[in-house]
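Given as structure tokens, the chain that follows is alone and in the form predicted alone.
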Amino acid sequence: MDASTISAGALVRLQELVPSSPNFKQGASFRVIGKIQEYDLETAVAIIVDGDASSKVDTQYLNLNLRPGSLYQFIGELQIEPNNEGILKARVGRNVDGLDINLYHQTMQLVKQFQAEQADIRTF
């Protein structure tokens, strides 16, 4: 990919951007939804749940009135820190209160199924 490619971000679960993930990448562009935890006014960081994981957001560069326990979702890059945490540098930033987040994983897990699928006919 060129260096002035802007990538969409891989879809990926907050579940799937631990260390022992093949996702978990130095400077890889991801998709990911959480509801705001904790917010941290002065570091703008944000800190995101989906089930029982949990990641850390760098959104110092957007322009949201983020709120603890509203739904959203971000387009980054991880950034892996010395201690080996993961922090996405989030570039893009939507609320999305009223998103069925069961529907969404479902529709997920079909969008990956389908692309898997895709790559295998294309090895032929």
Given for the second form:
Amino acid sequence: MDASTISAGALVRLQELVPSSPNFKQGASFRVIGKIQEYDLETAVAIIVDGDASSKVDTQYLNLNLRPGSLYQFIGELQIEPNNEGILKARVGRNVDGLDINLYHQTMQLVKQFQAEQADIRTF
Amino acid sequence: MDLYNTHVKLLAFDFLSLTPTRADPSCFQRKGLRLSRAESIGVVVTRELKPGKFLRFTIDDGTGCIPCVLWLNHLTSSYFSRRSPSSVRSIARTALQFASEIQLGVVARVRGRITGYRGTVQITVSDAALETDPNAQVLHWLDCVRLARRCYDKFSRIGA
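Output the structure of the form predicted together with the partner chain; the preceding block shows the form predicted alone.
Zooming out: every chain and molecule, the one shown earlier first.
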């Protein structure tokens, strides 16, 4: 993918990737984190969970050894299937076992708040 | 006191909002604060290698994508002709090592000069390191927000 056209993977939790969420848009880029619950070797589709939310991730383009029970981060584009279910087509992924997940979620909110503040200052 | 020669830690969206100054092409501004160097951490999401010339790559920190260029032409460029051959060879070896480590999906910390290319800002990389600690990105985000609020914004007001 050309560097000039690539979109940053927006920071979201899996709870924000449901059909009722404003983030649920075809082709939108996201960065997600979750624990591998299931992995289908034939289809390369993984199901990741974060609390009570889960999401499907297509890992066919990744060269990763996915271990159920381990924590992974993926960046990719959301594809909405005909049954209105979302699947993230991962471009990159990595194991993040050892990540302080509470600190990650708190800092994610802080970064979003900071971005909104800076946008307000610049448009003032 | 200013931050002109300091590697400032900036989130990608903040870095991408830097503007060049008219008087000095090596100088960029953040809300009036003069800057020339930056440091960032992100996931490598694009990679284009031109052997013997450069490695162009992009790092995504969740707030934006920063274009980076790592020059690999040290042994053929006239820019280095006045420097001692042994130090040029050493710089070239180090750059090649960085280039081999920068692969899609890794998390990299990059430092370098802020430069302009085709109307956007980029980092011309002087050093790069892989981050294996899964918390490195989070700690960098915290550093960026704290420094912007407590340091860079204050310097901007003083300098304005």
